[in-house]
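First comes one chain, alone, set out as structure tokens in the form predicted on its own.
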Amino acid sequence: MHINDLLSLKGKVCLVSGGAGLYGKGITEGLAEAGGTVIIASRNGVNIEETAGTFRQNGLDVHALQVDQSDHSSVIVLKNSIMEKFGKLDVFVNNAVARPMKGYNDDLGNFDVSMKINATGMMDILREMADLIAAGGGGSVINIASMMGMFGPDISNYEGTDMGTPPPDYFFHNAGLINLTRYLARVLACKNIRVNCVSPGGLFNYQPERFLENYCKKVPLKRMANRDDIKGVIVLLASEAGAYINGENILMDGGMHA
């Protein structure tokens, strides 16, 4: 098969949870530019409608559906809506994340909230969307974790800033997601579903100057990631070009941990 055909997502229906977020927009854009029909989903219905509308103005096939990942009934409504409107699902990019904890000493009630959304809710939506993909003959699930699920925090990045200590729940659930990827790759292979993970490093979002200085001097490429950086790996894992990649976690940190 020609490489252009291997990388094409023409005729594929792709769901991106958290598709209106920083990395979510890049993921959505990449999948749509590769020819996919992309659905973005999150709790904020107005935000995702506006985001999808902007993509459509640029000629991309992007749609919006609302979902509350912490609510099983909302996940089922999303699942049914995808079937009614699009008839199938080929690719699910599990990208949504909530960050209720603000630091090490934050109230443990916020850790509970985080686990409900980022652990229980995430497993719920993964199972339901995997069932949808299986019903159509198989496809690809791509989990978005973080390099923070692979390594402890580099506290020196925060020196000279008022950003505080990074929250523990984020490290906890991203580490779990990486190994859950390996579990699902084994369990779902019989349904012709490949499951992989991408663990990005820091994404530029106008962080304080001192943080940028601290961070970028540790990256061989001397910068944080931008929105385009994640597109290629996502399209690879979603398309036939990645048909023999399964159960992998790809670290995308510009060489920081090389």
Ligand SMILES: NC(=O)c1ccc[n+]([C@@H]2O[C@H](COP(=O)([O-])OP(=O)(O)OC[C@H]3O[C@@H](n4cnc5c(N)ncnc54)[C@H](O)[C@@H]3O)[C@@H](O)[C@H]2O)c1
Contents of the next structure:
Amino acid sequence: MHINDLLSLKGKVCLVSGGAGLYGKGITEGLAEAGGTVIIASRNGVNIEETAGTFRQNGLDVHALQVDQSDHSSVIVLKNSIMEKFGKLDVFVNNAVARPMKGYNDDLGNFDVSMKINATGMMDILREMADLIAAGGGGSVINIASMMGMFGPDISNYEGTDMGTPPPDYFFHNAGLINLTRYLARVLACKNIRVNCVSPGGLFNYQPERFLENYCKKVPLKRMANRDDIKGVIVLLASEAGAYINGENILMDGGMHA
Ligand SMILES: NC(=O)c1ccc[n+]([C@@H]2O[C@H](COP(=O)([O-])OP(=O)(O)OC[C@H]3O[C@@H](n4cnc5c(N)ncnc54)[C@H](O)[C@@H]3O)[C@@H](O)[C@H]2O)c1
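Next block: the form predicted in complex with this ligand, after the form predicted on its own:
In what comes next, the whole complex appears, and the chain from above leads the way.
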């Protein structure tokens, strides 16, 4: 097969949870530019409608469906709506995240809230979407974790800022997601579903100057990630070009941990 055909997502229906978020927009754009029909799903219906509308104005086939992944009935509504409106699902990018915990000393109640969304809810949406993909004969699941699921926090990045200590729940659930990827890769292979993970580094989002200085000097490429950086790896894993990649976790940090 020609490489352009291997990388094409024409005819594929892709779901991106948290698709209106920072990394979500780049993921959505990449999948749609590769020819896919992309559904973005998250809690804020107005926000995702607006984001999908902007993508459509730019000629991309992007749609919005609301979901709260911490609510099982909402996940089932999403599943049924995908079947009714699109007839199948080929690719799920599991990208949504909630950040209820603000630092090391934050209330444990917020750790609970985080687990309800980022662990239990995430497992729920993963299982339901994998069912849909299996029903159509197979496809690809891509989990978005973080380099913070692979390494401890570099506290010196926050020196001279008022950003505080990074919250522990984020390190906990992202690390779990990386090994859940390996588990699912083995369990779902019999349904012709590949499961991989991407662990990105920090995305530029107008962080405080001092943080950018601290952070970027540790990255061999001397910058944070931008919205385009994630597109290639997602399209590779979503498409036939990645057909023999399964159970992998790809660190995308500009060489920070090389
Ligand atoms: N931003 C970064 O620098 C960075 C770095 C490394 C990894 N990541 C990873 O990238 C992914 C996306 O992060 P981001 O920074 O773009 O996030 P973001 O905060 O910009 O967007 C997160 C999205 O998830 C949605 N969401 C939250 N709770 C939800 C729920 N209960 N149900 C459905 N949707 C819900 C939000 O509405 C939002 O659209 C995450 O997995 C994160 O761990 C981000």
